[in-house]
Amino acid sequence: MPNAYISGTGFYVPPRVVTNDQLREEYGIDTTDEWIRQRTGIEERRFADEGNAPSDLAVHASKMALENAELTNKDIDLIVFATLSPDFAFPGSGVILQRKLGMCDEGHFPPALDVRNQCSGFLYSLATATSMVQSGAMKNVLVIGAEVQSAALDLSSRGRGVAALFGDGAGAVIVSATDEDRGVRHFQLGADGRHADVLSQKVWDTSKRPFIPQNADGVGQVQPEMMWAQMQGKLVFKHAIERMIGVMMQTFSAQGLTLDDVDLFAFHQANLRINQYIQKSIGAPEEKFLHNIQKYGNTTAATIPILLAEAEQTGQLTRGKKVCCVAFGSGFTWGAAIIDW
């Protein structure tokens, strides 16, 4: 059985930058820097620009991870998509990035899927990627997390608990097949659908007749409490801490490890806080925790792509390290990850 790792990243942010004082200068909304900083972390985060989708940045991503795994479009054999803001209800993100990657143009139709997961959405993909690959029936599969969430904020003060925390972005990478004694090591998911609703967007619900509601024109009108994500702040917080250190220590176990067999943690970055806190709780050290929260937001699908691709880039992250990844989110569900680089 082949060994399934990672052979390139990438990543892609949009250039515009909203510091957490435009919020409140540009889009009015009643929060101030130190109110965010002190509870999240995030100081900035990046808004794509209208005429943007998750596919546009998806392409951007898959075509560094491509050029680092030295690879083409025709050495892909399967696309897996993660993301919750996806560029139409239907159909997936998965078959527009085939599309907007030239694949088609040169006669190349891998299969392609799409993960709603949300914050866990990258390492249920990455899960999915590997098995594809330890089976023999895949060789190379892009695995993409990719987000424009800025286009579904509630950017006013009615929507500030969440407006604040999440930006835009797009991390990528290649999972290929190996003779060599590396790669995916082993891989936890988990789910737990009695707080499905503590943190969701009901933007459309098909159980109504019609699935969003008319007025007497036609025309669909969506409440603002469906419109917006809703979301119970500290039940979030207390369940990603206790998942997230569960999944952990199940990998850990699994595999016969300990905290000093770690050389990097990269965690899914929804709030600087959380990931300190279980930092100090398991007693990892600091300069072990991989963070850019403070400059993107959290960008659901693509945190953990990114951190890998900007660690890889800096020179963080090498041949032989060994990482453990981590994510909790809506649903809710969790995953963890080890991988040997």
Given for the second form:
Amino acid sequence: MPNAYISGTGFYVPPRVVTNDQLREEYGIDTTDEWIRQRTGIEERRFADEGNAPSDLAVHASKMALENAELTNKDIDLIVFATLSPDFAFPGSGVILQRKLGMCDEGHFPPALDVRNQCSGFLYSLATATSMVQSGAMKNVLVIGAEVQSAALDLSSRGRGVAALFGDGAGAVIVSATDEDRGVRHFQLGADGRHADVLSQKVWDTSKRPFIPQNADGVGQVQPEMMWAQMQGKLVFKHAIERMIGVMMQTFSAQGLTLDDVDLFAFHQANLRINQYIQKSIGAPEEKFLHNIQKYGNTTAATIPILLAEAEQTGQLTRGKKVCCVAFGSGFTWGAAIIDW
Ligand code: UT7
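Swap state to the form predicted in complex with oxa(dethia)-CoA from the form predicted alone:
Expanding to the full complex; the earlier chain stays at the top.
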């Protein structure tokens, strides 16, 4: 059985920086820099300009990952695209990315799969890619996490509880087959659908006829509570801590690892306080934890691949390092992976 390792990483964030103060001053949101920083650690985020969808951000991140892996479009056997903010209701963003990368023009038509597991989407996708590679079915899988959330945030005081948290961005990795003794050693995934309503965006509801209410002229009418994401923040916070610690400990025990064996922790970036709480409660050194929520906010499926790509770029993440990735999010869903880089 081949091992599945990460042969290349890439990331892209849109150039437009929006600070916490700008949320108040430019968007008129009743918030303060102090509230957002103290509660979440976020200082600023990136918003993509109109005309940019997640597949556009993903193109940049994918090209960087391909270049770093020294691979071309033709080497890719499968695209796995994780996002909660897909370009359209359907088709998935994976096929749109395939077209925008120029694969179709080159006569190359690899399968493309969308994964809808929100903040855990990257780890679900990594697990899928790893299994495909280890089974021998695929040699190189392009895994993307990309989000344009700014298009679907209620950027008003009414939506401040959610709008202050999220940002746009894309991260990509190539999962490749190797005979070398390295790669994804273990992954663990979980879900608890009892909490499916706790963090959700029900912009349409297919149990209704039609799925979006219409006015007398046949124009779709979406109420604000349907249009924008809703979250019970405190409940999510509590479950995030319990599940992230739980799933990480499961991977440690499956691999016979202790905290000292891990060189870097690449946790989902939902709230700096969640990750700091976990770091302190398990007694891990602060410097082993990668963070970027301060400058990008929560980029959902993109947080972990952006962290990995940035850490490679800065030289923090090098061959031989043992990395522990953990995520939790809407669903609830969660996951963890141990990777020997
Ligand atoms: O990646 C997906 C997973 N998501 C998460 O893991 C998020 C987990 N949850 C959290 O990180 C925290 O619950 C939040 C950061 C979202 C919120 O922090 P909190 O301490 O739980 O605040 P809260 O929602 O209980 O709100 C406290 C107060 C409320 O005012 P009142 O009712 O006490 O008067 C809110 O209206 O803070 C108010 N508030 C704000 N004030 C200023 C909520 N959002 C804002 C804001 N600026 N942006």
